[in-house]
Each structure stands twice: as C-alpha cells, then as structure tokens.
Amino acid sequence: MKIFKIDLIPGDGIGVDVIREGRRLLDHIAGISGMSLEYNELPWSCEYYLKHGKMMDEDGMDKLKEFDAIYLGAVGYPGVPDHVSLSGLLLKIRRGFDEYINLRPVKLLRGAPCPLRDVPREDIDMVVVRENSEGEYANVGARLYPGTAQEVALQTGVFSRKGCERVIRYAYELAKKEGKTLTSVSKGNALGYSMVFWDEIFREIGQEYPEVRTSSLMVDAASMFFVKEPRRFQIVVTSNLFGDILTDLGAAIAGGMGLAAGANLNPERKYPSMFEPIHGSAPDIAGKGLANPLAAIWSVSQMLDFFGREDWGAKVLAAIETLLTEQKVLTPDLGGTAKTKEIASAILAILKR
C-alpha cells in the first residue's frame, strides 16, 4: 500500500490552529478509506526566525524533498518583515521545488456569503492557474544610492519562454480536459516586453488547442469583470503578481478569505507539492479558537485530489458545502459563534453520515 508522506509546517498565528484541524480530518479519512499517512511536523516560522535568524534549517529543503506533500498553515508575524518571512520560507519552497503551478479555485459554494447582489451561485465557478515560480516575484533588482536623494529601486520581472509556455500549456490542458473556456489575463498595453511576450506565447500555444474557446483581457478589465460578470470566467491563466491579486479578489466574491485555498504544484512530481489556506496568519486571533479552518480543509481536498483520491476530495468539498448550507456551525467571520475545532468536528460528522 502506498504511504503518503506529508510535511506539516503550521507556521505562524492561526496557521497552527487550522493545520491542527486539517490533520484531524486527514487522519479520519485515512482511517475509513484505507489510505496510509505519515507526518513530519516542522517548527519553521517567524518565531523560529527570531530565535535562529532564519526561516528554516540550512538543510531544510533536503528534509522536505523526501515527502509527497507539504501542508502549510500561514507565514507572517509582527517583528519580522514580510519580505523576509515570505522569501525565507514560502517562496524558497515554491522555487526550490519548481512548484510552478499555483492552482486556486474560486467557487461560490451553497450557503457561502457573497457580497455581489443578485449573482447566481453558479456564475462564480472558476479555477485560476497562476504562474508560481518567476514573473514579477523573481526578486531580481537593486537599490542604488541608498539613503540619498538620488536613491533608485529597480525591480525586474523575469519571464522565460519555458516558464510561460509550461503554465499556459497546463491551463490549456485543463480547459481541454474539463471542456471549459480559457481566459488569459495580462497587461500588454503598458508592459511592452513581458506581457506582450506572454500574449504571444498564449496565442502560439492556442494553435495546438483549436477546441478550447479563449479570450484575453487586460488585468484591470478582468478585475472589473470578476465583480460585474464573473460568469465570463471558467479557467483563468495569468502571471505571478496578477494571479496573486486576482485570486484575493476572487476569494472576496466567493465567501471570503476563510474559504480560500491554494495548491502549489510540481506537476511532474519530481518534488513535493504544497497545499495551503491563503488567508494569512491573523496573529490577533491566534489561539483563541476564532479562526475559520475551512480554507485549510479545502486545501486538504486539493491534496486528496493530488494523491489520486478525487473521490475523497469531492466528499470533503461537499461536506464544506453542507456545513455552509445548514448554517448551524459557523465561525464568527461567517456570522456564527462556533470555535475552530467545532468546525472540523462538524465536517467529520457530516462525512460520517
């Protein structure tokens, strides 16, 4: 029997709270599905940084690469600059393990709150395929003449043909497999090198997929249509920065950040892939039982899909939808009074029905 090996990195703030509940769910599913799981919990976090001057061990990547998946809680805490915590852990893993696909579902589940008026639930149902390894987050640049009136900051986006082709091709394959439309989001009118390059590659690869209906939008127009006409979108492919921004907007129209999950995939499985809620560490409510673990539970669903257990991935997502529809056990961000652990318990009870 295949043993799925999972690295747990609870991280900071409410990451600890929600990963605990996600593991409870995984253990329950393993117990009734015949799956075999093995865990390795690691203390890497901003607290770890303040003690050791680094976000992870020097041999951290070697420790992680022996596992099938990484389950990450959240990163970020007052006293540690965000660019330090992000670069030292999350981005280091994404780049080091070539997790070049960031897959974020934007789906309005039954019972989930939506700030858009008179929008049918089925109109908000898309997957954003975000380039995850280079682009605007490549961290290439310089600071010249620091501390002087002549100081200059240079930030360079890195768009390689390989990097663009593989994420765009992944999106085309997904659209073809699921029989859905594909929208490319860029900003070629203002970014005359990187985004024009992106647009050209999108058209080139599109010639190999004549069955896929496509469209291309500027990121500002896409942001508007996410709100005004979300039904336009089924599969969306875009760059690292634009994908980051658009998926937070997507989370806002599909129930809030407490329902936002993301998968960082190495499709070739040469390295482990990483699964995470994307809501941040919220240190002000950490340890108080107020955190909503549904995003972490949704990322468990994504992990199960990745393990080839789409049956259980679908069951977990259906259980989340049942919980939201019944409106009996909800955390304060969703208008309820339930504690973090009560949400996971309610999901477990639904799965047992």
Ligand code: NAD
Second form
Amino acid sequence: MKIFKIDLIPGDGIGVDVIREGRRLLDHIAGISGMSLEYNELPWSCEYYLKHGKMMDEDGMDKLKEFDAIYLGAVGYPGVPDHVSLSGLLLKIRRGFDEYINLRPVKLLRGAPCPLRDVPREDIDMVVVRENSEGEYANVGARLYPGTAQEVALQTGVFSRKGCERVIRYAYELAKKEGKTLTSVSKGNALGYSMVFWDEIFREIGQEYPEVRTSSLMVDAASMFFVKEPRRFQIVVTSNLFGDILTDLGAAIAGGMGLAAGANLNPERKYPSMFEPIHGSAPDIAGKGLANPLAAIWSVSQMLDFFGREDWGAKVLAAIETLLTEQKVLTPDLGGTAKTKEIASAILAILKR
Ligand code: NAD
Ligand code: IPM
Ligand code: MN
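Cool, the form predicted alone is there; where's the form predicted together with the ligand?
Entire complex below, previous chain first.
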C-alpha cells in the first residue's frame, strides 16, 4: 500500500485550530479508505521565531522535501513583522518548491451564504489559477536613502517567459479538459511592460487551443464583474497579486473566508505541493474555538485529489455541502453557534452515514 507522507505546519493563530480538525478528518479517512498516512508535525510559526530567531530550521526545506504534501494552517501574528514571517515560511515554501500554480476554487456550495442579490447559485462556480512563484511577489527591490527626505522604495515585478507560459498553459489545459471558458485577468493599459507581455503570451498560447473560448479583462473590470456577473467566469488565470486579491473577493461571494481553500501545486511533482485555507491567522478569533475549519477541510479534499483519491476528495466536498445545507452545525461566521471542533465532528458523522 502506498504511504502518503504529509508535513503538518499549523503555524499561527487559527491555523492551529483548523489544522487540528483537518488532521482528524485525514485520520478518519485513512482508517476507512485503505490509504496509509504518515505525518511530520513542525512547530514553525511566529512563536518559534520569537524563541529561535528564524521561521524554520536552517535545513527546513530539506526536511520538508522528503514528503508528498504539506498541510499548512496560517502564518503571521502580531509581534513579528508580516514580511518577515511570510517570506521566512509560506512564501519561501511556495518559491523554493516551485509551487507555481495556486488553484483556488470559487464555488458557491448549496447552503453557503452569498451577499449578492438575485444570483443563481450555479453562477458562482469558477477556479482561479493564480501564478504563484514570481510576478509582483518576486521580492526584488531596494530601499534607498533610508530615513531621509529623498527616501525611495523600489519593488520590481518579475514576469519571465517561462513563468508566464507555464501558468497560462496550465490554465488552457484545465479549460480544455473541463470544457470550460478561460478568462485572463491583467492590466496592460497601465502596466505597459509586464502585463502587455502577459497578454501577448496569453494570445500566443491560445493558438495551440483553438477549442477553448477565451476572454481578457483588466483586473478592475474583472473585480466589478465578479460581483455583478460572476457567471462570466469559469477558469480564470491571473498574476500573483491580482490572484491574491481576486480570491478574497471570490471568497466573499462564495460563503466567506471560512470556506475558501487553495492548493499550491508543483505540477511536475519534483517537490511537495502545499494545501492550505486561504485565510490568515485571524488573531481576533484565534484559540477561541470560533474559527470555521471548512476551508481547511476543503483543502484536505484538494489534497486527496492530488493523491489520486478523487473518490474521497469528492466525498469530503459533498460532506461540506451536506453540512451547509442542513444548517444545523455552523460556526458564527456562517450564522451559527457551533465551535471549530463540532464542525469537524459533524463532517465525520456525515461521512459515516
Ligand atoms: P485573516 O484572513 O486572518 O482574517 C480576516 C477576517 O476574516 C478576520 O475578521 C477573521 O476573523 C476572519 N476569518 C478568517 N478566517 C476565518 C475562519 N476560518 N473562520 C472565521 N472567520 C475567519 O486576514 P488578516 O487579518 O488580514 O491577517 C491576519 C494575519 O494572517 C496577518 O499576519 C497576515 O499576514 C496573515 N495571513 C496569512 C495567510 C496565510 O498564511 N496563507 C493569509 C492571509 C493573511
Ligand atoms: C494568501 C495570503 C498570502 C499571499 C500572504 C500571507 C503573503 O494572503 O495566501 O492569499 O498574499 O499570497
Ligand atoms: Mn490572500
């Protein structure tokens, strides 16, 4: 039997609360699906940084590398500057393991609340393919003349041909496989180098996929259409920063941050891929049992798909939908009074039915 090895990085705040429940679900599934799981739990977090002066061990990436997947909660907490904690852990993993695809479903499940009026549920059903290794997040820049009136901060976007081609091709392949439309979101009218380049590559690669229906939108217009006409979108491909922003907006129209999941994929499987809820550490509700673990549970479903167990991936997603439809056990963000742990227990109970 294949043993799947999973690195657990609960991280900070509610990351700890939700990964605990996600792991309970994984254990349950392993017990009944004939899948064997092995874990390696790592304490890397802001608390770890305050004790050790680093977000992960020196040989941290080597330790992680031996595993099939990483299951991460959230990184960042008051007391450590966000750019230090994130670039020392989450972003380091995304870049270092060349997880250049960030797949974020924006799907309004039955029973999930939607703040939009008169929008049929089926209209909100898309997958955002976010570039995840370069672009605006390349971390290239400088601070000049610090502390003077001439002080300057430079932050350079890096859009490589290889980097753009591979994410755009991935999105075309996905659209072709699923028979869906593909929308590229960029901003060529203002960013005359990087985004014009992106748009050119989107058209170039499109020549190889005559069967895929495409459109190209500016990110400002795309944001407006996410709210006004979400049915326009099926597969969306976009840059790192635009994908970050659009998927919080996507979360808002599809049930909230407590339901938004994401997979950071290295499609070649040379390195582990990483599965995480897209929300942060939510210091306002951390440790109180108020966090909704459904986003973390949805990322378990993505991990199971990645392991080739789409049967279980689908069962987990269906269990989330059943829970939402029944409206009995919900956390406060979804209008209920249940605790984090009770949500996971209810999901287990649904899977046992
Ligand atoms: P956040 O996502 O942590 O919280 C935003 C709001 O959504 C808060 O009101 C929070 O209570 C609510 N929320 C988020 N997830 C929820 C859940 N599962 N259930 C119920 N409510 C939920 O965003 P933020 O406040 O901007 O960031 C807090 C910290 O997390 C910062 O340090 C930030 O850098 C970091 N962060 C990390 C990640 C990550 O690790 N992937 C993502 C975003 C932010
Ligand atoms: C996300 C987060 C991260 C990002 C932050 C914490 C660096 O917002 O995963 O969406 O911007 O990618
Ligand atoms: Mn984000």
